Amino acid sequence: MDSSLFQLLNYGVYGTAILVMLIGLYGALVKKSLLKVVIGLSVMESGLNLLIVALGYLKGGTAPIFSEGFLNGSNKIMVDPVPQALVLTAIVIGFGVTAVALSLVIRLYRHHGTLNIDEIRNLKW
């Protein structure tokens, strides 16, 4: 593949990562339904983990396991392991992050019997 193929299709990684986090962010600030705002805020986390694992990647890169290029001692690029590992924890705990949201946002549809922010702000306790 030609090398300023590749860094279009790479560029255009990092664009579909931001494009999708502009559109979490979008959700996240503009909408009134509470559910609506928790699955802007997930989207806007996978389109964060999109990102951080496009930012990691190398071309030409192994996987950074123990493999025959490595035990052999040969000089392959290898793909540097943290990103994948942050993004893994952060799936794992966005997942529970939003898995409290989610319950929160049925507490109060049930106490108010709404999902609009505005009247539940217009309500008293």
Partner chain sequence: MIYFVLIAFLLLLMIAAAVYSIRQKDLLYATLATGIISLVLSILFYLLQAPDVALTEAAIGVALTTIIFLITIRNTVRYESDEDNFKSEVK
Contents of the next structure:
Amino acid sequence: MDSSLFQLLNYGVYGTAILVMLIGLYGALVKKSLLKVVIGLSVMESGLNLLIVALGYLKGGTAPIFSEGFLNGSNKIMVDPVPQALVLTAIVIGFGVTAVALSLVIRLYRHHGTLNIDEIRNLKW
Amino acid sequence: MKKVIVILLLAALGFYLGTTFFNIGFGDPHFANGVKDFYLKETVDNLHVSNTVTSIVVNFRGFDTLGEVTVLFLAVTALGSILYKRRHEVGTRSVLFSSSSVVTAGSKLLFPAVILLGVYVFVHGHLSPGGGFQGGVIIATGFLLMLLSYENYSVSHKWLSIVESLAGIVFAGVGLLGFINGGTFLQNFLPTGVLNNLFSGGVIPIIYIAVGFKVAAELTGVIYTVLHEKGVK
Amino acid sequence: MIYFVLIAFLLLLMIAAAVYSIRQKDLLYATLATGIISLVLSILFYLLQAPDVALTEAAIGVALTTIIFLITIRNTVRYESDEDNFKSEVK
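Switch from the form predicted alone to the form predicted in complex with its partner chain and print that structure.
In what comes next, the whole complex appears, and the chain from above leads the way.
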């Protein structure tokens, strides 16, 4: 691959990850609907995962698996496995966080009959 | 006004992150290579595990994985207590619909294949991509398929909790056996075998199979609880 | 070259889906857009030589998270009541 194209990819992958993260954070901060806040957090998590995995990528590396093809082949470069293990944990925990957040949303809707943050804040308990 | 403040804040954050990461560079060996080289060398030389991510998750950071599984268990418990219902409300499904016969027959055919794929993924976790978490999630997806196609398909809560507890006991028990035999928690005490064989890697396949069962039971419980929640109409 | 075009397409699709999922008032479509983000993300993980993470993201992000969001929407409201203060549509 051309090195100039690869340079562009450099900005592309990091830029996309940061942009998606910021879009999700914007949604979580600005939107009034509680479900939209949870969606924003989920989008932000996706961008963050992409950022961490992209940090561990090595040019020309293969996946960190010692298969027969790798052991007999000539390419001896592997990408960094540590960020991948980190993101593996983060995705599973992120699902648990989303499930608990959504159950809180259902419970709030059962109690107040609305999901708008302002209306929920104005009600007296 | 609030929007303007938020956009300014995000622009500052984006500028900071952008300058930081564009200086690091994509695809360059910028981390301290000692950590990575140690993990790779130790994995292939001493543990005889093919998949390095598996060996990091289960062996080098096995205690971390035990905590992660516990967090998932806590999430299931929190879900059940938040969506608590009184006795007379139990038993009604919120999402009621009748699936067409094509969907029901297809999912009945597909269900064993999905379960088999999940079991394959977590049994071969130390050889190929995949492992306990992935296999468990695939199995939970199979149960989701059945719950969505059949209105009155039900999963026994008792069996879910039994499977989950047994898998947790196996995980902690293997860790304690390592403590007795080797001196540290989750120490490997079985022969590690030959690289790229099914029976290799010592205790890693056992732990990953336990994690697979535990994750499958927990996520099936999450889906079942949320699916049986009845909203205010 | 074809690799470059594929990655550029996936990155643009991911940004577009993220913007759509935040701007869309109908939460059903917003949820489906987050599912698309997860799908694209799992292909990107595969291209970045992380097959383990790709498997996890494909199973959790595409299937389970989307389904849980859909059930929650079914149990609460489908439309986002915006700053314009129109009445939130209760089923």
